[in-house]
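Given next, in C-alpha cells, is a single chain: the form predicted alone.
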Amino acid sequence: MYRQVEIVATTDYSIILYGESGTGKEVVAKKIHDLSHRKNKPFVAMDCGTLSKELAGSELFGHVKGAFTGAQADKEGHFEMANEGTLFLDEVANLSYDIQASLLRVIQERKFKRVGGTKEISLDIRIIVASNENLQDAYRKGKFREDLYHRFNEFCIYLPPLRQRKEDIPLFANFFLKNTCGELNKEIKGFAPDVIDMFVNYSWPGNLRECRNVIRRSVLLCNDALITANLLPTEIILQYANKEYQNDQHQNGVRDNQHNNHTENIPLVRKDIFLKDTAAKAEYEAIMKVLKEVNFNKTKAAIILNVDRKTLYNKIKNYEN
C-alpha cells in the first residue's frame, strides 16, 4: 500500500481510497499530500457523510452574502480553501445526485462560482476521495454518477481492515500505547502476553479507530507496569473465550450430535449483550468478576465457580443472545 502511495503521490492523479470505517483513509490521503509537490499548500478534508443536500453546495463551493436565508456574509467553500493544494472528500458516495453533477462540472472546467455568486474562480487542485462502498457498484445501482466515478478513478488504493493484517496489530497497539502514555504522563512498559493474543484474535470492527480507543481506555485505567486482560472491554474478552472454545472443540474432536449445530459456527460477540432477566445478569456479573480475579484463566474460574470448563464456555457463549 505504501509503495502505491509513494508512486502516485508525485502525480496529480485523482485517487479513490477504499476501506472500512476506521482503516485510516484520511491518514493515507494526508500522506499522499505530504509526498506531493503540493505539500506546502493546503490539505483540506471534508466529510460528505455529514452534509445535508441543502448545505452541500455551500460547503463545497462557498456562498455570497444573501444567497439564501441565513447567508449573512460571504463564505469560502472547501474547494476554495484547498485551491493549489489537495481536497480530500470522505464518504463521497453520500453526496446527492444534484451535487454530484455540480462536482463533475467543476472538475471538468476547473473553475466554479460560489452559491449565489457570478464571479468565476479558477481552480488548481488535486482531489482524493474515499468510500467504504465500492463506487463501481454504486453507479451500477444508480446511486453514483458513472461519469464522475471515471473522473475520480485515475488511481485507486485499497486499505485492508485490521483483521486482515494481524501481524500489524501488535505494532499499532504499541504505537498507540506510547502515544497515550505520553499524553497521560504514564510509564507503562507494555502488554501482558495474553492481551496481545486477545488483540490478534479480535475482529476489530472499528479497525484502527477502535484499537486506538481501546488502548487509550486501558492506559487510563492501568496502575501497573503492564496492561492486563481485566482492563479490556468485554467484547474482546468474550470473543477470545469463544475462539478458545472453538479451538478446544477442534483439538479434542468433540462433535456430539446434540451440540453440533451450536459449536460449529459460534458467531462473533455483539457489543450489545442482552441479558434477559435479573438472574442471568447476576450470573454474568459473577462469572466476569471471577474471570477478572484469575486474570481470565478459564480453568481456575471453572473451579472457583464449581462448574466444568465446557459449561463455563457455554455460559459465556449464551451471553451473545
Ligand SMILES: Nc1ncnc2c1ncn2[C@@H]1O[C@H](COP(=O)(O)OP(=O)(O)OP(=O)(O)O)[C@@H](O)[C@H]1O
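Between two forms, the rigid core is defined as the largest C-alpha subset superposing within 1.5 Å. Numbering follows the first chain given and starts at 1. These figures come from a predicted structure and were not determined experimentally. What changes on going to the form predicted in complex with the ligand:
Taking 2 Å as the criterion, residue 12 does not count as shifted between the two forms: its C-alpha moves by less than this amount when the rigid core is aligned.
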Second form
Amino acid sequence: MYRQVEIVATTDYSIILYGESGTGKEVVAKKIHDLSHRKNKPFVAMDCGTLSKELAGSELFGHVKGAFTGAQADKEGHFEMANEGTLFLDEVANLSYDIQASLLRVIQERKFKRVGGTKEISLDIRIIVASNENLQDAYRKGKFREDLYHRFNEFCIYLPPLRQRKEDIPLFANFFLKNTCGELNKEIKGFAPDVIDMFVNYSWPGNLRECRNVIRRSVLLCNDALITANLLPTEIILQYANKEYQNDQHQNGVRDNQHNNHTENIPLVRKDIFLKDTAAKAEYEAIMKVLKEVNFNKTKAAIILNVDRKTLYNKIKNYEN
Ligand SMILES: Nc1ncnc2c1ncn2[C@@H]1O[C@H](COP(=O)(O)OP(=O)(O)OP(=O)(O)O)[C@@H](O)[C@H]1O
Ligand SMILES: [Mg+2]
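The form predicted in complex with the ligand, contrasted with the form predicted alone above:
What follows is the whole complex; the chain from before opens it.
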C-alpha cells in the first residue's frame, strides 16, 4: 500500500481510496499530495457525506452574490480553493446524481463557473476520492454514475482494516505512544506484554483512529513506566478474556476428547444488555474490577469473588451473548 502511494503520488492520476472508517484515507490522501509536485499548493478536503443537495453546487463551485436567497456575498467553492493543488472528496458515493453530472462536466472540460456567475474559471486540479462503499457496486445499483466512476478510477488503493494487518498493530501502538508522550510530556517506556497481546487480539472496529484514541487515553491515565491492562477500555479486555475462554475450552475439549464445537464465533460485546439489568451491570462491573486488579488471572479472580472458575468463565461468556 505504501509503495503504491509513492508510485502514484508523482503522477496527476485521479485516485479512489477504499477503506473502512478510521483506516487512514485522509492521511493517505494528504501523503499523496505531499509527495506530489503540487505539495506547495493547497490540499482541500471536502466531506460529501454531510452535503445537502441544495448546498452541494455552491460548496463545490462557489457562488456569486445574489445567486440565490442567502447568497449575500461572493463565495469561493472547494474547486477554486484547491486550484493547482489537490481536492480530496470524502464519502463520494453520497453525492446526489445531479451533482455527479455537474462534477463530470467540470472534470471533462477542466473549467467551471460559480453558481449564478458568468466568468469561466479554468481548473488545474488533482482529484482524490474516498469511499467506504465499493463504487463499482454503487454504479451497478444505479446509485453512482459509471462515467464518473471511470474518471476517478485511474488508480485505486485499498486500505486494509487494522484487524487484517495485525503485524502492524505493535508498530502503530508504539508510534502513538511515542507521539502522545511527547504531547503530554510523559516518559512511558512501552506496554506490558499482555497489553500487546490484547491489542493484537482485538478487532479494532474504529481502526487507526480508535487505536490512537485508546493509547492517548491510557497514556493520560498512566503513572508507571509501562502501560498496563487496567488502563484499557473494557471492550478490549472482554474480547481478550473471551478468547482465553475459547482457548481453554478448546484445550479441555482436546483433553477430554469431547466432540463439542468450541471454536464457533462468539458474537461481539453487546453492552446494551447490561443497561437493561442493573443487577447484572453491578455484577459485571465487580468482575471487571477484580479481573483488572489481578491482571486477568481468572483463577485468582474467582477466589476473590468467591465463585468457582467455571462459574466465572460462564459469566464472562454470557456477557458476550
Ligand atoms: N498511517 C498512519 N499513521 C499514523 N496515524 C494514522 C495513519 N493513518 C491514520 N492515522 C490516524 O487515524 C486517524 C484517522 O485517519 P483518517 O481520518 O485518515 O481516517 P479515514 O479513513 O479518513 O476515516 P473516516 O472514514 O472515518 O473519515 C488520523 O487522525 C490519525 O490519527
Ligand atoms: Mg476521512
